[in-house]
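First comes one chain, alone, set out as structure tokens in the form predicted alone.
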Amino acid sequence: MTVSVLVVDDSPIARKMLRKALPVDWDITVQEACNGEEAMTHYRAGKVDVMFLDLTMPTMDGFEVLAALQKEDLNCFVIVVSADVQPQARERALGLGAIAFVAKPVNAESVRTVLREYGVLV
């Protein structure tokens, strides 16, 4: 079964680096956004079952986003991946619903760890 993922990050080169993290042998399709706004017109429009989300962004960051999948009942895993790797934002990221949190910059090993950890990957 496939599954949708979302990239979410200000930064090409972040999201460049994300994608290259993923299991190569993970059968997904991909889509990205630059920022919160755009990342909730994704999701607002189809299926995401997993979204990597920074936290620092423009426009709207990744804890308004988290926030608004609450209100809107979240219904796909959040990873955040984020340079922002202080204990409160890690707390709160997780509060407001993040299944995870991995420090950038994010490595192959760790995303297929959170992944398996969760049942995304078998």
Second form
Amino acid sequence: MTVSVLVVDDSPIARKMLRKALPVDWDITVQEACNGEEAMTHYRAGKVDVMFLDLTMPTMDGFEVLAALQKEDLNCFVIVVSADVQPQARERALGLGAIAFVAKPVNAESVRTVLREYGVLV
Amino acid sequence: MSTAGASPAPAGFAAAGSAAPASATTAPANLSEDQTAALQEIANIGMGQAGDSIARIWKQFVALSVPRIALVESGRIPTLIHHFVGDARVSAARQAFHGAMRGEVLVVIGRGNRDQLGELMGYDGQLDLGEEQEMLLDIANVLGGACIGGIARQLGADVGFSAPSLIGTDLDSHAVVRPEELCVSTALCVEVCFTIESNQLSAHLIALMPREELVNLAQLLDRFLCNL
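In place of the form predicted alone, output the structure of the form predicted together with the partner chain.
Following is the full complex, with the preceding chain placed first.
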């Protein structure tokens, strides 16, 4: 079954880097959002299975997205992708329901490891 | 004692390595939109690594601002720094980097909370001037190394660092950089603010690269973009 992936980052370069790090053998459709509000619009349209979420964004940041998703039953996997690599940022993101925390710059290996760990990718 | 213990060298690019050429005829007018977007994200990651390094020393969560990037005439740099830092009296140190990228990093810290900062850095009680200077150099070294090192790594560029030096410990934020002492007419400026919210403590890191360096930087960014 095709998996719907949403890449959320205000930086077009970061979105490109993330897309490049996704496994080529993964059956997916990819959409992009450049802030938290856009991400929530995609989510509410019911089109997100896996969300790759940046933390530092204007309008609505990654932590706010995680909190909003929790209020709305969090019906997707969220993998936080962050330049802020402090342990507290990781703990806070995981505490708000993210399944994993990947440090920027992302690489294909770390993304694949996380997806395998959670059974998202066989 | 406005610049007590200050380094005799002026704050600016003059000390950042070999003398910058006076003309900038080969320098591009500006970075392209793609190059700027790439630099923004690369700086974001570099600053994240610097934030993590300083958070480990301070044992506190450090909030990071989104890096601001601007190409500015050297005469406007003091105003820009004042805009970033505000009206408070500041202490500042600098560290030059050289190699595939050349420029310098300024670390500017509001002076009001220096004893709290001293405590986070492991000093006891009220800081004397020597301790304050030592602390500033340590912070400049950690932030400068982690940030520029992080940026250079992503660009596949080798950079080296000079030892950090003091600009001054009780300065007006307009006086951190004196444009008449800069050897360049235009500079690329990247700024980020590290804040410990509970202590209202913040440190600004400002990386300055002479405009002549834009040619090298643009090439490094193009190579990075090609690999995306």
